[in-house]
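Quick heads-up: it's one chain on its own, the form predicted on its own, in C-alpha cells.
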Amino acid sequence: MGIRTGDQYIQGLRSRQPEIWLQGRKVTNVCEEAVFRQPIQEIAKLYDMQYDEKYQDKITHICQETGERVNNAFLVAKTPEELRAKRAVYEAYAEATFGLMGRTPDFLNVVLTSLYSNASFLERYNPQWAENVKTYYKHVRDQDLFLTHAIINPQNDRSKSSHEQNDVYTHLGTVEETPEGLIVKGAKMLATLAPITDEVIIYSFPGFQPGDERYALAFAIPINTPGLRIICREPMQDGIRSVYDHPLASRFEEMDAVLVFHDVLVPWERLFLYNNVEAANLLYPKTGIGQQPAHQSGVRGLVKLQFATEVAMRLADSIGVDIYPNVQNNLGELAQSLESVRALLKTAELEYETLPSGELMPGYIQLETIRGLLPKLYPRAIEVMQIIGAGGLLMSPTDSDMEHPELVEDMEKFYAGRKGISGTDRVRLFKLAWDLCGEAFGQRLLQYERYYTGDPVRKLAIFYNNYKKSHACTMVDDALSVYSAKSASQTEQVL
C-alpha cells in the first residue's frame, strides 16, 4: 500500500476497539472522544503531508523493493544525502507540531528501521528473531502504521530488580509458551499516544540481572489485542476548550498510558527476543535503537526549543521590556542555546559513523550531548518565559470577554502592549505563552523533556564513561613529558 492519507489513518482507528480506560470509564469510540479528537486530527495532518506537493518529495521516497512510495523514516541511509532525507521528515513533522508532540509516527518508525538494519545482532541468538524483525519492519513500512512503545517498568520498588518485586508479574514477563505463541503478563509504561496508534512495540532499557530472564522481552502486537488494557493518565485538557483560549493544549495533547497485559498472547512471528538477559542488555548498543532515534528527537527538540525561544522573544517585545540589559541577557542566552543545538545536529550529520552494514549513523558524541543539554536548556527557556511574562501571564481574559460588546473598549485599552500591539494581539500571545509555561499541558511538556530519553543522571554517567574510553588525554601526557625531558637532561649532565 505505501503511504497513507490522514483519512485512512482515521479509518484504521475506527475499525478497532482497543480496551482504553479514561477517568474511570471505558472509551467506546476513540475518534469521537473529546480528549482525543483534536490530537487525532493533528496526526492525520502529518499523514496528509505525504501527499502534499510541498512535502512529498522531501519526506517520502519510492521503495526499491516494492515500488511504492514510503516515508523517509523507513529509509536505511547509506549516503549523506539519504541521511539528510531522513532529517527532512523529522523537521517537517516537528515544525507542523512546533516540536510539542514527541512521539509522532516517524519516531518509532526510525527505531524499527534500526532494528531491521541491524537484525544480524538478533540472528546470533536466534535466527527466527531476526527474521521476525525484518518481516515486521516491512509490514509497518508497507501499511504506514503508527506505533507506540512501552519500555519502562512501573515505578514500584526501584531498589529491586524485576524478579524481586512482591508480585512476580508486577513487571511485564513471560507466563508460558503455547503452540500459538508466548503468554505474557504484567505492566509497562510510558505508552505515549497509545489510544490513537495502530500497534505497540515492547522492548526495554538495559539493566537486566540474572533472575530477570522472564522479563527480557521484545515483541510487537496490535493495540487492540485481547487482554491488553490501556490505562490513561488524567488529561491535561478536557478536549472542549476553545482554540482561542488554549491554542496549544487544545491541539497537541499527547496522552500517556500504562499498558497492562492480562495473559496476552504474543504470536511467535511477532516475537523479537525473550528469556535472554544478555541479548536484552545488548539490544540498545548493538542495534542503534538508542542512537538513530536520537537524530529524530534532536531535530524535534531543536524545533521545540526554537519555538519556546521565539515565544519568549515575542513576549518581551510585546510589552517593550527587551530594551533592558537583564532581559536581553536572558534572551541572548536562549538564542545561544538554540544555535548550539543546531550546530551539534549539523556536526552529527557530518561526522557520521558507517556501520558494517553500510548504514550511516549520525555522530554519537553530538547526539548524546544534545540529549544531555535539552533537559537543561528547555526548562531554562520556560523559566525565562515565566520571568518575562510575570504577572501578565496570570491576567489573561477569555475569548468571551474579548468579544463581549460591553468589554471591548476595556480589553483594547487596558490589555494592549507597547505601541502597535493591540489588546487582542497581546492577549493571544500571552495565552500562547501560558499554555507553554503555565498550564498542566506545558508542565507535562517540561517533564517530558527532562525524562523522555531516560534518567539524565545515569545517561550522563554513561556518556562520560564512553567519552573517557575514547579519549586518551594525550595533551596531558605531552604537558607532563617535560619532566621526562628534564630527567634525561640531568642524566646527560651527570654522565
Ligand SMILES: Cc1cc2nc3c(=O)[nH]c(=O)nc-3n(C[C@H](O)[C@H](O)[C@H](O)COP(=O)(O)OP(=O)(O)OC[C@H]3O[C@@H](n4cnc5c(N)ncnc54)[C@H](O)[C@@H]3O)c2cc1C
Second form
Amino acid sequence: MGIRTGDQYIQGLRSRQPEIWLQGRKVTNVCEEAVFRQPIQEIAKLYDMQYDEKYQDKITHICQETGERVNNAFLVAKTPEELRAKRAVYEAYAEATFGLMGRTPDFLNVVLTSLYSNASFLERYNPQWAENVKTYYKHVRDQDLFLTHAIINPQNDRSKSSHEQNDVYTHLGTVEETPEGLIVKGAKMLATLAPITDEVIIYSFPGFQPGDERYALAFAIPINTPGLRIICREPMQDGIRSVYDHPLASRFEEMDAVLVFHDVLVPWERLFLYNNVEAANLLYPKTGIGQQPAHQSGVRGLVKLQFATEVAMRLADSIGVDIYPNVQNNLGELAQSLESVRALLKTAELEYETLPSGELMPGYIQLETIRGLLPKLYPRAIEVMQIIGAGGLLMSPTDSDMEHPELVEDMEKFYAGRKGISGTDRVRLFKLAWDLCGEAFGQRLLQYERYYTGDPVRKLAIFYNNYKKSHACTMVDDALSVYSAKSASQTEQVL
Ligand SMILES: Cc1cc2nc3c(=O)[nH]c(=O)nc-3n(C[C@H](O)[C@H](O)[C@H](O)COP(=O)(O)OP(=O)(O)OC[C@H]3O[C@@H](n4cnc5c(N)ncnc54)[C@H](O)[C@@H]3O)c2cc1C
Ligand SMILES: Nc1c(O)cccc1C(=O)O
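Given the form predicted on its own, state the structure of the form predicted in complex with this ligand.
Every component of the complex follows; first up is the chain already shown.
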C-alpha cells in the first residue's frame, strides 16, 4: 500500500476499539473523544503532508523492494543524501508541530528501521527473532502504521530489579508459552499517544539482572489486542477550551499512558526477543535504536528550542523591554544555545559513522551532547520566557472578554503593547507564551525534554564513560613529559 493519507489514518483508528481508560471511564470512540480530537487532526496532517506536492519528494521515496512510495523514516541510509532525506522528514514533521509533539510517527519508524537494519544482532541469539523483525518492519512500512512504545517499567521500587518487585507480574513478564505464542502479564510505561496509534512495540532500556529472564522481552502487537489496557494520565486540556485561549495546548497535547497487560497473547511471529537477559541488555546499544532516533529527537528538539526562543524574543519586543541589557543578555543566551544545538546537529550529520553493513549513523558524540544539553537548555528557555513576561503573563483575559462589547475599548487600551502592538496582538502572544511556560501542558513539555531519552543523570554518566574510552588525554602526557625530559638531562649531567 505505501503512504497513507490523514483520512486513511483516521479510518484505521475508527476500525478498531482498544481498551482506553480516561478519567474513570472507557473510551468507546477515540475519534469522537474531545481530548483526542485535535491531536488526531494534527497527526492526520502529517500523513497528508506525504501527498502534498510541497513535501512529497522531500519526505517520501519510492521503495526499491515494492515500487511503492513510502516515508523516508524507513530509509536505511547508505549515503549522505539519504541521511539528509531522513532529516527532511524529521524537520518537516517537527516544524508542523513546532517541535511540541515528540512521538510523531517518524520517531518509532526510525527505531524499527534501525532494528531491521541491525537484525543480524538478533540473528546471533535466534534467527527467528531476526526474521520476525524484518517482516514486521515491512508490514509497518508498507501499511504506513503509527506506533507507540513502552520501554520503561512502572515506577514502583527502583531500588529493586524486576524479579524482586512485590508481585511477579508488577513489571511486564512472560506467564507461559502456548502453541500460538507467549502469554504476557504486568505493566509498562509510558506510552505516549497510545490511544491514537495503530500498534505498540515493547522492548527495554538495559538494566536486567540475572533472575530477570521472564522480563527480557521485545515484541509488537496491535493496540487493540485483547487484554491490553491503556490507562491515560489526567488530561492537561479538556479538548473544549478555545484555540484562542490556548493556541498550543488545544492542539498538541500528547496523551501519555501506562499499558497494563492482562494475560495478553503475543503471537510467535511478533516476538523479537525473549528470555535472554544478555540480548535484552545489548539490544539498545548494539542495534542503533538509541542513536538513530537521537537524530530525529535532535532535529525536533532544535525546532522546539527555536520556537521557545522566538516566543521569548517576541515577548520582549512586544512590551519594549528588549532595550534593557539584562533582557538582551537572557535572549542572547537563548540564541547562543540554539545556535550551538544547530551546529552540533550539522556536525553530527557530517561526521557520520559507516557501519560494516554500509549504513550511516549520525555522530554519537554530537547527538549525545544534544541529548545532554536539551534537558538544561529547554527549561532555561522557559525560565527566560517567564522572567521576561513577568506579571503580564497573568493578565491575559479570555476570548469572551476580548469580544465583549462593554470591554472591547478597555482591552485595546490597557492590554496593548508598545507602539504597533494592539491589545489583541499582545494578548494572543502572551497566551501562546503561557501555554508554553505556565500551563500544565507546558510543564509536560518541559518534563518531556528532561526525561524522554531516559534518566539524564545516568545517560551523562554513560556518555562520560564512553568518551573516556576514546579520549586518551594525551595532552596531559605531553605536558608531563617535561619531567622525563628533566630527569633525562639530570642523568646526562651525572654521567
Ligand atoms: C512526557 C514523557 C513522555 C514519555 N514518553 C515515553 C514513551 O512514549 N515511551 C516510553 O517508553 N517512555 C516514555 N517516557 C519515559 C521515559 O523514558 C522515562 O521517564 C525515563 O526513562 C526516566 O525514567 P523514570 O521516569 O521511570 O525515572 P526513574 O528511573 O524512576 O528516576 C527517578 C529519579 O531517580 C533517579 N534514579 C533512579 N534510578 C537511579 C539509578 N540507578 N542511579 C541514579 N539515579 C537514579 C533519577 O535520576 C531520577 O531523578 C516518557 C517520559 C516523559 C516524562
Ligand atoms: N527515549 C528513547 C525511546 O523512548 C526509544 C528509543 C530511543 C530513545 C532514546 O532517546 O535513546
